[in-house]
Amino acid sequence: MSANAITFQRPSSPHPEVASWTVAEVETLLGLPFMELVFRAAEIHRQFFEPGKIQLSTLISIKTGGCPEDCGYCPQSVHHETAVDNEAMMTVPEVVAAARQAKANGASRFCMGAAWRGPKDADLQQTLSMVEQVKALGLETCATFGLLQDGQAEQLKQAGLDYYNHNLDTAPDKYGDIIATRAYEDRLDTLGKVRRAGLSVCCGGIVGLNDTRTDRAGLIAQLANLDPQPESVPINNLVKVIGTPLEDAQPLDWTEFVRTIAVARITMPRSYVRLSAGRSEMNEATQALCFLAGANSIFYGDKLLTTDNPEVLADRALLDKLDLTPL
């Protein structure tokens, strides 16, 4: 059979959405004609989005290094030798004053990092206070603080937080290759206390990591099967960091990050589908691809928590290229 003659089946059932997806089912679909793939995504996105409206949010790394993680592509572990200092956290004023900023440059959703295994009831305090005025000045709020323990996902969401970030990073198969100081399971459960608290869930992951097609097929089909599915799926290609175990990856080609952002729409079709890191590494061209393919979400801001983002004007200039407006 031509790879013209590829055809997909969805499963049948009465909310195909949430049908269950094997990883099979899912590199089948990155293996569609790239064209044909474009194709099916767009026409789903139409079905659940306005395709000319995109959601700007913005990330600030509030408690920057020092993380006692190992991940491979991380520049703030303590196990690896990077450029990243081990910074103090931020104040709440300094907070304050950046989503502020980042409202008056057209951001709706403001998101906070902290490089931390998990916070601890002290860091907690002074998060729940940003939560609670960065809520104040009517941006929807976003924090990703690492692994939480019983009762803090519902401080956060009584503090006023929307979502709370847990990436799974990538295919449970992968992910020892990636990480060893944190077990799949305990990204799972972190996501079952958010869900428990009545917060809604941001959960992607990164593609990049010297992975395969099954591989990548992997990380989408288990995001898929997350029941209710994840509201927020942030898509990243590496950023590769000098002094990380993964700062000589091998490079994954531009359409298959393209494919990967139209399976990731096609299997959750209600979810932001959020182009994130890596995109200041990607042209026009590219990034544009991208929001045809169902992408409706960008990090937008001259900084992610350590790595550089495509300048705010570079953004606007693209955005009134493509005619595309901000939620």
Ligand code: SAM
The other form holds:
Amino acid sequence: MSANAITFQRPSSPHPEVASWTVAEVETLLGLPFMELVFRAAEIHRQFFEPGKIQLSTLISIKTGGCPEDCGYCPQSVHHETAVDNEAMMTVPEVVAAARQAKANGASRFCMGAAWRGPKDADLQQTLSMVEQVKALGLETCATFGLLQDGQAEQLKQAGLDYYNHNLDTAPDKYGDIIATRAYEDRLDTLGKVRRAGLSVCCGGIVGLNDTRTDRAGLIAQLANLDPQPESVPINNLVKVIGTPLEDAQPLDWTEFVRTIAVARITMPRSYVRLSAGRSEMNEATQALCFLAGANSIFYGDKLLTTDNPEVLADRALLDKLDLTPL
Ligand code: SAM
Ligand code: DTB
Ligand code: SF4
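To complete the pair, please output the form predicted together with ligand SAM; the form predicted alone was given just before.
Below is the whole assembly, all chains and molecules, this chain first.
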């Protein structure tokens, strides 16, 4: 199929963007001439969003380290010798104080992450108070606690949770190279539970795992074929952490990263596409190009979970320079 033969929307369908994207179609999009791709993504961005608005989410790690899963990119896994220690869970007042600060800094969403395979019921009870109290501050709430058991998504929803983050991370046929302790199906199962509980879905992935264009196309096709599509789509660029199996991964060229953002925008026109981990290692011009190509959300705050994110003051200055304003 020629690049120009790609149609981005299927106008005859009531939800034209929720079509079945093939990996080959997505790969063709990724291979469009760079300027053409960014231009088309920017056009679609303008059809569905105010292009000058950026959504700001602040992350906090409520339970750091000691995770039993073996994700090859993650410094928090017990399977890898990294500088991250197994810490106790934060207390409810500590989390609420951090959320108050995030709100004062201008974030609209507060995302609580835990290094769990999934929450034990006793742990979940503590997180419910966090969700309730963060929500009461007037922030949107998001949690990322791993795989959920029956009933847990409903309890989170009832406590006031708005979003659940659960990434598909990479293409289904690459998953086994990166993670051995769980299967792609397990992730899809939790995403189903989250949807059925009435929570909004935040689901994206991570690139720079020595992935090929076909792998990236496989990830985007999976995300875009979720029905309904995720409301938020974080695109993480691998932060290489010493001691993880991917510490020496081949860096992804910045143009490939921008292409991934652009294709996420084209295939998921109504979703917030978040330029996520990896911004500390990215120059401002590349970030600006990501915003032009349709990224309209960032993690905002000096830290991601365990690694650095740009300082709040630097991000404010960047948004000012680009005439972008927070939602
Ligand atoms: N344990 C939960 C889980 O895996 O769903 C929640 C936290 S986990 C750290 C959330 C996401 O962070 C992962 O799905 C992955 O996309 C991203 N991530 C982890 N380590 C990363 C790294 N070194 N660089 C970029 N993104 C990373
Ligand atoms: C997501 O997609 N990225 C965030 C959030 N969801 C939880 C996490 C990025 C983690 C980067 C590595 C670290 O700081 O430990
Ligand atoms: Fe655990 Fe999540 Fe890290 Fe995987 S990505 S090791 S599940 S904290």
